[in-house]
Amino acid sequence: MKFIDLHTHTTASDGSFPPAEVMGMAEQAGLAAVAITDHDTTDGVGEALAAGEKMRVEVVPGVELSVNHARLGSLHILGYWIQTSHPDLAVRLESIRGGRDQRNQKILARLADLGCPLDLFEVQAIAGGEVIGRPHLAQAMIKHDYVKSTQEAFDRYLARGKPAYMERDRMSSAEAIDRIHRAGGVAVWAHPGLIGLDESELEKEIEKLVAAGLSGIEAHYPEHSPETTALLLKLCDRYQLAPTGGTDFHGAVKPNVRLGSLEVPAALLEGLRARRP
C-alpha cells in the first residue's frame, strides 16, 4: 500500500529542512505524495515542485491558515492545490506576514522585560532569512541558555497564555476558505482534534466551516488517539467530508515526528482530489 503525508512545514516559515530535502526524505520514505503546507507562505512550494518532478513524487502546493476563533482563539485551515501565485490569497498572505513581523517585535520586548534579551539579527539567522516564527525565537532562547528546549520555551514563555505570547492578524475561517476557493484550492480543517472538543462541539464547529465551503478534515494525525480519529471518520462521513492526514512534520521543531511516520492511505489523496473546483 502506498502512504502520502498531507502536512508539512519547511524552511519556508518555521520548518528546519529546506523544501528540496524535505522532498528528498519523502522519497526515501517512499511517499506517493506531500503536501508542502507552510504557515501563511508557499515560497517554499515551487522548490518542492521542482524536486518532486525529479523523484517522482507527487507534490500538492498547499499552506496552512491561523484564522480567528472567537471562543478558542484559533483554528488551522490547510488549503490544497492553490495557485501559489493568485493575487487573492497572495496579497493577503504578505499582509499577514508584515504583521507576524510586528507580533515578533513586541514579543522581543516582552521577552527582554523578562530577563531574556534576543537580537533581532540572530533570530533572523536562525530562520535563514524566511519567515520567523516563535520556533525560530525558542531555538535563539536556547542557545543564550534562558530554556533548555524548543518545549520549556513555549511552556514558560511563548505559547498563548504565557507571558511573551501575542496576538497576531488572523483571517476569520470563512475568508480563509474563501480565498483558498479563489486561488483553485480545496480547505481542509487541520488537527481539530488537539482543540479539546467533544463531539456535539466538534459538529458544531464543523457545520459553521461546511457552510463556509469546508471540503475535509484532517483525521489523522500523530497526536489524534484513535478514539479521536475514528470520530472524526464518522463525521467526515456524516457531513460528506474528505478525510485526510498528514503529520505536521517539521524536523528539529518536532524532533519525535519524521516524515512519513503516520500511515496515511493514498487513496484519500483522490477523495480530496475529487473536491478541486
Ligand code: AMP
Second form
Amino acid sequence: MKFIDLHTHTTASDGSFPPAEVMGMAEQAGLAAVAITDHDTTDGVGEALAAGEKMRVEVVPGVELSVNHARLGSLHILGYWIQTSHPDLAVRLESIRGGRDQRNQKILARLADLGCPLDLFEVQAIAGGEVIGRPHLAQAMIKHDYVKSTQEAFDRYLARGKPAYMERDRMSSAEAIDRIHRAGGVAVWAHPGLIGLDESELEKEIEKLVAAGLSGIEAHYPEHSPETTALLLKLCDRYQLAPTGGTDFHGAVKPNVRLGSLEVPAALLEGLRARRP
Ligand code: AMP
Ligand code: ZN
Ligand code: FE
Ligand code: FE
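For comparison with the form predicted alone, produce the structure of the form predicted together with the ligand.
Shown next: the complete complex, the earlier chain at its head.
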C-alpha cells in the first residue's frame, strides 16, 4: 500500500529543512505524494517541484492559512493545487506577511519589557525564509536562555492569552477559501481535532465552512486520537467532504514528527483531486 503526506513545512516558513531536503526524506520514506504547505507563503513550492521531478514522488503545491474565528481565535485552512503566482492569492499573502512583521515587532517590544530582549536580525537569521513565526521567536529565546524549550516559550509568553501574545491581520475563513478557489485550488480544514470541539460544535463549524466552499477535512493527523479520526471520517461522509491527512512535519520545531510516520492511504489524494475545479 502507498502512503502520502499532505501537510509539511519547510524553511520557507517555520520548518527546519529546505524543500529539496524534505523531498529527499519523502523519497526515503517511500511516500507517493507530498504537499508543501508553508504558513502564508508558497515560496518553497518551486524548489520542491524541481526536486520531485527527479524522483517518483508527486508534489502538491499548497499553503496553510490561519483564519479568524470569533470564539476560538483562529483556524487553519490548507489550500492545494493553488497557482502560486495567481495575484488574487499572492498579493494577499504578501499583505498577510506584512501583518506578521508588524506583529513580530510588537512581540519583540513586549518581550523586551518583560526582560527578554531579542534582536530582530537574529530572529531573521534563525528564520532564514520570508515568514517569521512564533516558533522562530521561541528558538531565539532558548538561545538566550530565557526559556528551556519551545513549549515553555509558548506557555509563558507567546501563546494566546499570555503576556507577549499579539494579534495580527488574518483573513476570514470565507475570504481564505474564496482566494484559494480563485487561484484554482481546493480548501481543506487542517487538524480540526486540536481545538477541543465536540461533535455538534464540529458540525456547526463544518456547515459554515462547507457553505464557504470547503472540499475536505484533515482527518488523519498525529495528534488526533483514533476516536477523533473516526469522528472526522464520519463527518466527511455526512457532509460529502474528502478526508485527507498529513503529519504537519516541521523538522526540529516538532522533533517527534517524521515524514512517513503517519499512514495516510494514497487513495485519499484521488478523492481530493476529484474536487479540483
Ligand atoms: P504563528 O504562525 O507565528 O502565529 O505561529 C504559529 C505556530 O506556532 C503554529 O503553527 C504552531 O506550530 C506553534 N504554536 C501555536 N500555538 C502553540 C502553543 N500553544 N504551543 C506550542 N506551539 C504553538
Ligand atoms: Zn508551522
Ligand atoms: Fe496548522
Ligand atoms: Fe502546519
